[in-house]
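The chain below stands alone, shown as structure tokens; this is the form predicted alone.
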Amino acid sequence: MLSASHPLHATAGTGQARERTKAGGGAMEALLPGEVHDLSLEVQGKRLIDGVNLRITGGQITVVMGPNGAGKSLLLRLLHGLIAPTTGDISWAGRQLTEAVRSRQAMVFQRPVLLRRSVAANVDFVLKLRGIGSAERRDGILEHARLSESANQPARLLSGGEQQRLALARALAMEPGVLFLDEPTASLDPASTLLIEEMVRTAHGRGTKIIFVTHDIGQARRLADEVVFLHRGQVQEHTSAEEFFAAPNSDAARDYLAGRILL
């Protein structure tokens, strides 16, 4: 079985803690907590991720923020095993980041990667991989993504917002325990952005751990239960969203929230 992050799969709150995790566990608890120890990444002699330590738990939407070049996207790719660290260790529920663990995760990128097939066939592909291919289930997924009327249309002819909803719907069809989202609404209009956020909240409410990268402070305020703030490849803050937005502890975070340029 291909990883949920394979290109063919690529896939209500204001920061208050939410009681929306599945009762009794499920896929999310099987992968959590995530533990990151002394994680570093060097490329051509430059350290892009520098000694990151994190503990990722369930029950919250985790939003990763920071200026351009802070290492946000790189951190997500490391957490999902798309790239290997130079030093350090990543584990999920005490297990190393093996292909079996990665198959319980999914990732959606800023630019959606879609099959050259119809909208419906994109979802069918994932459902068949999971062994649960059915027209009824596919139709329900497309309805949730508000793509039912486009089911027979070539996926590549969808608008940007519709393509991203399809990419997200396909990732969620994998029923991942952890879903990584790398600025999925960065190039979308406000209406499309709110539809994506609605799908993310619903997935969280059904028990999927959400780790969401955004540069949009307003979006972070809408979605985040907790914030991981990166600057120069280091975690400057990892705290509740309420505390982060009300009283950030680091100079870098204060400057970032004030709209000042960080160097």
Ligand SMILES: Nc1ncnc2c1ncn2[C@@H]1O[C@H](COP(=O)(O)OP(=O)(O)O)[C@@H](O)[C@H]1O
The other form holds:
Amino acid sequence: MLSASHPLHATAGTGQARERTKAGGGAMEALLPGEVHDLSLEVQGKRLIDGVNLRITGGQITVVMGPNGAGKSLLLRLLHGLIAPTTGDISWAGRQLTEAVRSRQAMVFQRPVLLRRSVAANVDFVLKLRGIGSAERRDGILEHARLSESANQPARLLSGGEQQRLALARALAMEPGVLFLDEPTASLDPASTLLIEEMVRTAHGRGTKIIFVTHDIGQARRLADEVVFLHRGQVQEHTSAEEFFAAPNSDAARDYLAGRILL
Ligand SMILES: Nc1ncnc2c1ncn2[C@@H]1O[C@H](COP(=O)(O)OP(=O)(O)O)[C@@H](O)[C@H]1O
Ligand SMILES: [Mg+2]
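Having seen the form predicted alone, the form predicted in complex with the named molecule:
Shown next: the complete complex, the earlier chain at its head.
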């Protein structure tokens, strides 16, 4: 856990950011709710994200589902400020997507992003950025990711599942208020997938807001407290997982859940 005297992020510029230096619930309060108004993204005349309105609150794991090409990855990138929308706006706790806000968010991609260094050095790098590097802290993080045995190996020699656990461990070492995950287990086997899900659940329990993209219905059932169902760049449903799986409102979601391919 962070002590209140540690800056959460070395470059957290505002007093507001500095106030919320405690881990857990405090981190969550710092960025929520996320509010999205009339968001659209047009590329070469194609409307890839089409009039999305969303309010993202804390307390639940939010799973974004939808078929391939629905716009899930684009929506996540917009929410994290990696790309700029054509219209509309996004705010986190009333603040625009400034660097200070973005630095309180983290993202994990389908393909793990790692440094060409040892497993331990990958974690040390992040901790040092935050000014809280210590062998003890790093070892705890590696243990949580079940990577203690591989600490001194080059990260690139890890299996796919291990690499993704390391990528997730690095993201969590930032103690982000919001963590975006874009199909992080899409190329992993079932056992590796479950380990990632366990880490995600633990992070959620510690107060990090989880926004998890998957096209895997089984995974969504395991993880989701609420579902945002996206189809053709539009939010078709935003509802509790219970309601979504029991009685989806839209034809698109019904077809998707029934395994009928959507185009
Ligand atoms: N940079 C881009 N330029 C043009 N079209 C894109 C670009 N990125 C994604 N698309 C298109 O936008 C749609 C949504 O993409 P994406 O968000 O990656 O879908 P998903 O993640 O749901 O599978 C797809 O039809 C894709 O081909
Ligand atoms: Mg995608």
